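Shown here is one chain on its own, the form predicted alone, set out as structure tokens.
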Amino acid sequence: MSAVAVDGVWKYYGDFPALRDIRLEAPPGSCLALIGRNGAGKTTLLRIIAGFSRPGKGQVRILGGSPRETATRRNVGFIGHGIAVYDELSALENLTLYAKLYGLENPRQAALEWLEHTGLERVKDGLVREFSRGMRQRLAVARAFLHNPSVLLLDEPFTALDDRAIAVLQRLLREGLGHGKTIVMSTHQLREALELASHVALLNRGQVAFHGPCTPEMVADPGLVYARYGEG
């Protein structure tokens, strides 16, 4: 069984098909990089995979279940364009709240552990509204990993991150893959993504132009997939 399976997904905005018969899968423990130009449909597809948007046709399965089911959501971590933390709470209060929502056995302990993993333990009692953008980003990373999800869905995870946040995220993603987690990420940051990816899918105008393993050749030349399979 695939960890993430996209089967014949279409998405319409009015009469315009933003996604056209998308068929993709990510095996357990793999990292699938969704790449493509602006407007190719990457974010639209990732939002459908995450259950935030419904497809016009087709279906998505995560670990065999619907992404909109509560049981499935508990196994998914998501990082999107919005940081999704509460400005008027402290870092510790933010993560403790999310840990309670996920039903973790010891919410405060889990929060403290992830503050340490992301280098925020010294500012755990500071209000998030006083944090730098990089600190807020690291807190969002901690939130996504907090409940030990089996699947991580990342929308442009490296965009606008500072160097420390990039290093933290790359380390956690590598560790996650080492523990069998499945990652699907949409990204423009080809070099960072291909260093992690086991599989690549290139979207071109709402369609899959390429889907296959990430080869050493692609890692050495990140523009290769575009050159071979992109729009001419």
Second form
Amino acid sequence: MSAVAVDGVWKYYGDFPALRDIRLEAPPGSCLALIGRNGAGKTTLLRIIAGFSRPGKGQVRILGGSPRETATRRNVGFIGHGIAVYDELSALENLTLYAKLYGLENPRQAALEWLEHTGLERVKDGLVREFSRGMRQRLAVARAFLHNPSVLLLDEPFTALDDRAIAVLQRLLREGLGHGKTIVMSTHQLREALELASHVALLNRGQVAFHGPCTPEMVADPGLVYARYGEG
Amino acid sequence: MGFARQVFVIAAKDLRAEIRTKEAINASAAFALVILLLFSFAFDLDPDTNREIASGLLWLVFAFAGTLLLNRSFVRELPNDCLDALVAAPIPSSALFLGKSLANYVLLLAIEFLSLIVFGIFYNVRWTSQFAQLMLVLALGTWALTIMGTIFSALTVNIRLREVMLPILIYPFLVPALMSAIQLTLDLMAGKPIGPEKVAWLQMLLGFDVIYTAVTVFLVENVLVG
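I've shown you the form predicted alone. Could you give me the structure of the form predicted in complex with the partner chain?
Zooming out: every chain and molecule, the one shown earlier first.
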């Protein structure tokens, strides 16, 4: 069984098909890099996989269940374009809130542990609105990993991260893959993504132009997939 | 975590955020007080007339001030894309919705109490004579405002003109609830209890609350997941 399976997904905005018959699979423990130009449909696809949006046709299965099932959502972590934490709450309050929503046994303890993992324990009681951009991004990473999800959906995870946040995220993603987590990430940063990816999918105008294993050739020359299968 | 606890966690989060920023409650309270003061200065009415207009004036102030407050309910989730994280969390959409509604309900009741105190002073109307029944009507009418305002706040959250759209959308739906609340409050402000001739209005208000709570709870998943 695939950890993430996208089967014949279409998505229309009005009459415009943003996604056309998308078929993808990510085996358990794999890292699927979704690449493509701006407007190719990467974010739309990730939002459908995450259950934020419904496909016009087709279906998505995560660990065999629908993305909107409570049991599925408990096993999914998502990092989108926003940091998804509240500016008017402290770092500890934010993480404790999400720990409670995910039903963790000891929410405060889990929050404190993740603040330590991401180097934010000294500012745990500070309001997020007073944080630097890098600190906010690390808090967003902590939020996504807090409930130990089996599947991670990451939309442009490296974009706008500072060096420290990139290092934290890369370390956590490597550790996650080592523990059998499945990662699906959309990205423009091919080098960082392909270093982690076991599989690659190239989206082109809402269609899958290539889907296959990530080869050493691709890692050595990140532009190769675009050159072979893209629009040039 | 049980459903009630999920509702409480969301409500506590919204209340804590609002108490820290005071964005919605300040705007809503200021609006309610300004309208009440302006009316009291604009019309120099005798106490009997004051009692007669009290009910309509108060519920219109509650409805308008409430829209300002309720509009913020889901807008609060827009910065940093927090709504995505809430929708992704393993709680039913109905728990998210009812949690937000509960927080709005508490805030709106606070505004209404403040308005009643100001109203009592400036209009010289003793509104406490049927206190328990007035609280019942206030509780039911405020829930009607809250439940409709919260669902339409979710519906309009991604619309650019949401501040305009929310009142346009909710007031037509609220007519039966507002009419009931106004009719019931009319006698209470005059110091009379709710009589048998007004029971139908009470039933309508109660029915509105039950029906629209059920409908909104049923629909909210479709509203949040497009």
